[in-house]
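Quick heads-up: it's one chain on its own, the form predicted on its own, in structure tokens.
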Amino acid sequence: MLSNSTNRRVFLQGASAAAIAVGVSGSVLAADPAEKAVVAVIGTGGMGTGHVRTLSARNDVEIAWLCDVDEKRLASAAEVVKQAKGKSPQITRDLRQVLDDKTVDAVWIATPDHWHTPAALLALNAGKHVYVEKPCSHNIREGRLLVDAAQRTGKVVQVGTQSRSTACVQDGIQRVLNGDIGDVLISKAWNSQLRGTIGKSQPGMPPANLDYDTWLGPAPAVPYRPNLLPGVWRWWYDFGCGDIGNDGVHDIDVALWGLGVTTHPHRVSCFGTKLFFDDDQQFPDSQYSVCEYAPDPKTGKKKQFIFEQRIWSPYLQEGYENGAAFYGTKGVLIMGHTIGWKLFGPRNKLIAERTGSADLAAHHTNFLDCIRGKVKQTNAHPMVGHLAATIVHLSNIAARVDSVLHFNPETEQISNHEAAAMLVKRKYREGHWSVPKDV
């Protein structure tokens, strides 16, 4: 079992080629690396289960605990581990149990939106370090609290935006900011592709093997119904970000990387509608975002973020159904997600081109390290996490109020919009042990 110890570490990143500058803190919990990290998953559903996997594969961790609401998928992933390792690991519904175990050194956070940052502060404030994942809050304000809460506790956290670790989207990126398409003004992320109806429904009872209370959490208490478990919960405004805050927040984070920016957008507008599903959804099944930073110090220049959404249309832009651009005075590069990317010089001219999937692994191995003191700082962390997820936040917000937003990037409010103020918060279920403090 990795030692507890206490140093702190504080980093602060400069405006560097390959990331955002940002302060955060970091402490080293390996004196010897070849020692186990104990960690627990919460939440195994997909992409926990897939954690799950991917941890399971790996000599150097031991997954001491797993957590979920819903019983079958706990004994499915329990089983995963007992597979892979030979003895199953200890199970619970309640992540209290797993924070009050004092040998657990990190968890992962693998649960609906409306848990991540509640139950981050919450694995922070017990002193472990935190993998959650994207986005890494449910709403602006929570992001704040999560970058802070890092910084006072001194803990490693790493946001699930695995492409930060992924050598082939490195590679693109470093070639951006290192000037081989020009100076990069506008940057573009997209996300087309076909998703299924939700259907509509009418409240009914959970079924016996899921933990609705809990699952809840911190969430307004509503009535359960068919199409809000499991996965679809995204598409409710209580619970999810919609698709902009699952896929989206993927290539937003990856445009916002190459594009430089280290502050939040100045001001935000985002056409948002249902044009093609009839169902329950309360997103935008089909989004336009524009978002414009304030004039770099440096150069005076303005940059701008664009993001587009289709949930309803499978078809190629520029290549890819999901992706990121990069518009440079020189030329251009265009990434497809976890496909790869090709640079354009002069009159379109093929520079340079890679192929390469997501590294979840790798993402995984770069939290390990951070927390081993083998490297300074996590490849997403809280701030790159909170940048994009503000993306997110904003570009919904102006959606539903049909409004331009003019956003404080130092106080993260919006000035110009009273209803859309009041959703930089959400509403909290009154009373509930999760609830974060200071929201």
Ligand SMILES: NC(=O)c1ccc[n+]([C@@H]2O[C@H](COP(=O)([O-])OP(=O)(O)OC[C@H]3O[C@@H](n4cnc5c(N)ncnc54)[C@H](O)[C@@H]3O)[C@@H](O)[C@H]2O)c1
Second form
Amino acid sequence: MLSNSTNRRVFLQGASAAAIAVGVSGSVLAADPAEKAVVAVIGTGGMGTGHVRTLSARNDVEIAWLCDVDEKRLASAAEVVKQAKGKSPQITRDLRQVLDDKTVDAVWIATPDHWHTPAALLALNAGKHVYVEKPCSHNIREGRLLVDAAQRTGKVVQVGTQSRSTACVQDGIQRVLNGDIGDVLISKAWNSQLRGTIGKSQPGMPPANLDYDTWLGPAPAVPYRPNLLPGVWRWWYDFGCGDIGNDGVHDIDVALWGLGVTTHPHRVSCFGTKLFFDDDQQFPDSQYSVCEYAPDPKTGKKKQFIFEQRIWSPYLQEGYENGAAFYGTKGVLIMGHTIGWKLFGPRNKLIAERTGSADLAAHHTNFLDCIRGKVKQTNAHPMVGHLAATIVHLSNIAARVDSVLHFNPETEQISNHEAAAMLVKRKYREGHWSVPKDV
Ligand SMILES: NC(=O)c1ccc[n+]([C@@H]2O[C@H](COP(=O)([O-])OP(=O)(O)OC[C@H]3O[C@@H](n4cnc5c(N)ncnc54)[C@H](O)[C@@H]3O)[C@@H](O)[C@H]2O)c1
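Now that we've seen the form predicted on its own, could you pull up the form predicted together with the named molecule?
First the chain shown before, then all remaining chains and molecules of the complex.
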């Protein structure tokens, strides 16, 4: 077994070109899964540890590195690998050490959102394939940089919306795209669940186990406060995208897939406010977005996408907590996030249904298959991630400025509102090594 990538690359010089996938920087991985992919997980918190567990169960990968800025989380994720594989991975708090390791083929990025694109760009430029958690960007400009960098480097990118690789979801979407419910003119995604409050806090000292300066990375150097962690950075503008960019983006992605759109909307309106929580959370707890797509050049038809969110609801919506619905001229398909779907015809006749749950391992397999050259494109390639994340960002911007936005899908600029146009990008920490060039 050749576990050393340098040896492996030498060995592969004689291998069949058809059997290998080659990126511009020379990273080569055999189609044969006996040749292990050497990988790293960057960010070993809640979801990162989920990736570590799922990857540890595979025989076709070697987890060479784990990286986290929190010593405790790093140690506990390393223990997961040790228990599963009998060998500890290398650990670091500085992702650049991982990227400097020429033997690493691919990295999984499961940091907070403000690190997603900056880390992904550094990894792509270092010649690594990238699995990056959703939303793939913290703002619209970053999403574009990610799409362009994937194209420029020729590296494989998978965005962490695992519904794209989940058989039950694929089946439902295929029926929608096949015309089983007629022409789908509108789709909707919703996020209806009961979240906890993040309370109110004052700036304080970060815990000793956390390298807070690296945690901040490209974000403005705001003081640490207790209700940034764990996980609740999501509700702060500098680090997250609200629940629309957290749970919402999964179903937004599915809803856009079935709607069949391959571009951005040209008009977006969104009301968003806090009706329930009285805490530090900066994003809305109640949010309603309507996006309109310009007439399709082939059909001449416009389409609409709707998003609804109430994160204070201890009950289901349309039978599912989170989900997506496709409104066709002959029927409707209602899909629950990670649960299944039902297809109704005229007069609500149930025509078909299926249950199933999200398949993270299948999403990993699809990424690895693409690196090995077995499939041409990942199921959640960067443009798919960018389209869904852009809905998140435009909706949040429209809610913040309380206006209908006119968006140019080609230039990815807001044309009718000066303050909103500024929010297509964000403010970075001046001089930090992680700040992307050309932002
Ligand atoms: N695909 C899914 O179903 C799913 C589910 C949950 C979360 N997520 C995504 O995963 C990401 C992480 O979410 P979470 O809930 O695990 O958050 P979390 O806060 O629990 O974990 C993030 C981890 O990243 C670490 N980190 C921060 N900066 C880092 C850096 N520069 N280098 C290395 N590590 C760094 C933190 O210390 C923390 O351990 C989010 O983007 C979220 O949207 C995806």
